[in-house]
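As a starting point, one isolated chain is supplied in structure tokens, in the form predicted on its own.
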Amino acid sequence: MDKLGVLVAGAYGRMGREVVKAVVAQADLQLVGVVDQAGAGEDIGEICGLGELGIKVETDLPAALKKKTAAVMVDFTTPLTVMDNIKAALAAGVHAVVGTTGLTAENLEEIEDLAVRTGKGVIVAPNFALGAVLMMRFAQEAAKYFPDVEIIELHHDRKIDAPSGTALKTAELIAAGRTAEPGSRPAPLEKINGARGGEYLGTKIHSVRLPGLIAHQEVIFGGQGQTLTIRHDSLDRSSFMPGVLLAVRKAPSVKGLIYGLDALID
């Protein structure tokens, strides 16, 4: 059996890591190289606790792309650099897989212009953990019976943007549920600017940056002597395998843009 080869870019940061675990454990898929700034020539499973692989860090990811023979690159690095490493891929005839957070709907547009062009696969995830994308369809659900809802987003304290992907995503996904304009509020005298969060297509999202978490988010949604919490907690970074190995393997076979986990699933 052939084995479908992945170059991880991120390969060095905590996720990255994960991911060359992961991908090193799978006997249908083959690590061919990865890519950092950090820890370059290094092996990267001395790295990550595996014992040599043979396999050095590379900082040059559109060489490295050139010289390997990956048909998927996995992309877990800063939204920064992250659309030139998905325009590297797709010029190099890799599909990618990115858990990157912080693109924005016009760079969505333009990778899925990109694709489509390329005749390649994009899998783009805020969340890749299964239970974030249940609570993601559950939110949606609820709202189409509580409209009015906010979002408190949990990372840790090295996430530098905000809100995160997957409470962007929850509320694009409340706001396609609702059935009904959350009620009128009176604007708020806020005692200290931004105290109430910030709000995107009718819901308030509120960002928590500390030390010692990972990824959490609560769903809160408001009725009438009611309400209704939805909440999902990644206590460890091996809870976004499952999800990073199933847009793997289904990358080769995504011509364009796929937005989401939740469309690999039924």
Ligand code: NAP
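Residue numbers count along the first chain shown, from 1. Just so we're on the same page, rigid core means the largest C-alpha set that superposes within 1.5 Å between forms. Being a predicted model, the structure only gives us computed values, none of them experimental. What changes on going to the form predicted in complex with the named molecule:
- A105: CA moves less than 2 Å between the two forms after rigid-core fitting.
- Annotation for P188: C-alpha shift of 2 angstroms or more between the two forms, rigid core superposed.
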Second form
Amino acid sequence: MDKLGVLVAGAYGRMGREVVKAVVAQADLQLVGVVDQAGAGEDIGEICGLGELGIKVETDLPAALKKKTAAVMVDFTTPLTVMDNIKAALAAGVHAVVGTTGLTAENLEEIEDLAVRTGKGVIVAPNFALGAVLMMRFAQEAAKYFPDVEIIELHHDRKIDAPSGTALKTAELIAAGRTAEPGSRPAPLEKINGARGGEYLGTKIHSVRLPGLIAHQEVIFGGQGQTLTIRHDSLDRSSFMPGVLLAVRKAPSVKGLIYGLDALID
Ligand code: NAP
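Counterpart to the form predicted on its own, namely the form predicted in complex with the named molecule:
Zooming out: every chain and molecule, the one shown earlier first.
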């Protein structure tokens, strides 16, 4: 059986290292390249605590893609670089699995268009943890009965974007699930600017950033005399790996854009 070649962009980062470890542990996948701006020339196995793998960190993604050994690029980089990376993968005829958050609706439209034109698959998921996908589904269902809701998302202190991609996606699903308009719930005396959070599609979102956290979210619905809280916690970055591996195996059979892990699990 031919192994599926995987290149990891952002391999030196926290998520990238997890992806490297997960890919090398799979019998049907082969790690064929790693790219990052940090750790240039170092062996990625040594960086990940796996011992020498003979695969060195490269800094030039288009050059790494041109070697034509990768079928799928996995990207966990930064919101500032992810679009260029996706374009480079599609230009090289390589499918992409993207976990980097911060992509806008316009970015997604552009990716869809490029993926369709090149006949390649791009799977973008703001959250690859199965529990988070279920949290979002349950939130959409609950919104049918409870239009008034706020989201508190909590992440480690080095996360660049706020609110999280998961919080935005949850708010979109809630908006799609509502059958009644939410109340306005104003704070006529907001004593500190931003105390009521940011608003997206009728849902207030509050972003907490602290050392010690990984990725967590609470969706709190309020109704007459009751509240309903749906909470998900990623306690370790390995929680994202089953979803990433599912997407890597699926990507070669996709043409165009798939957004969200939920589209892959039914
Ligand atoms: P991180 O530790 O900062 O890792 C990002 C890595 O990408 C860094 O090593 C960075 O290098 C590198 N990089 C920057 N520009 C690059 C480029 N042009 N090509 C290749 N590599 C490049 O961040 P993280 O915690 O791993 O998170 C990465 C992304 O994944 C974030 O957007 C985060 O929100 C997202 N995330 C998604 C999920 C999900 O389930 N979808 C889960 C967790 C995190 P420098 O440090 O030198 O810039």
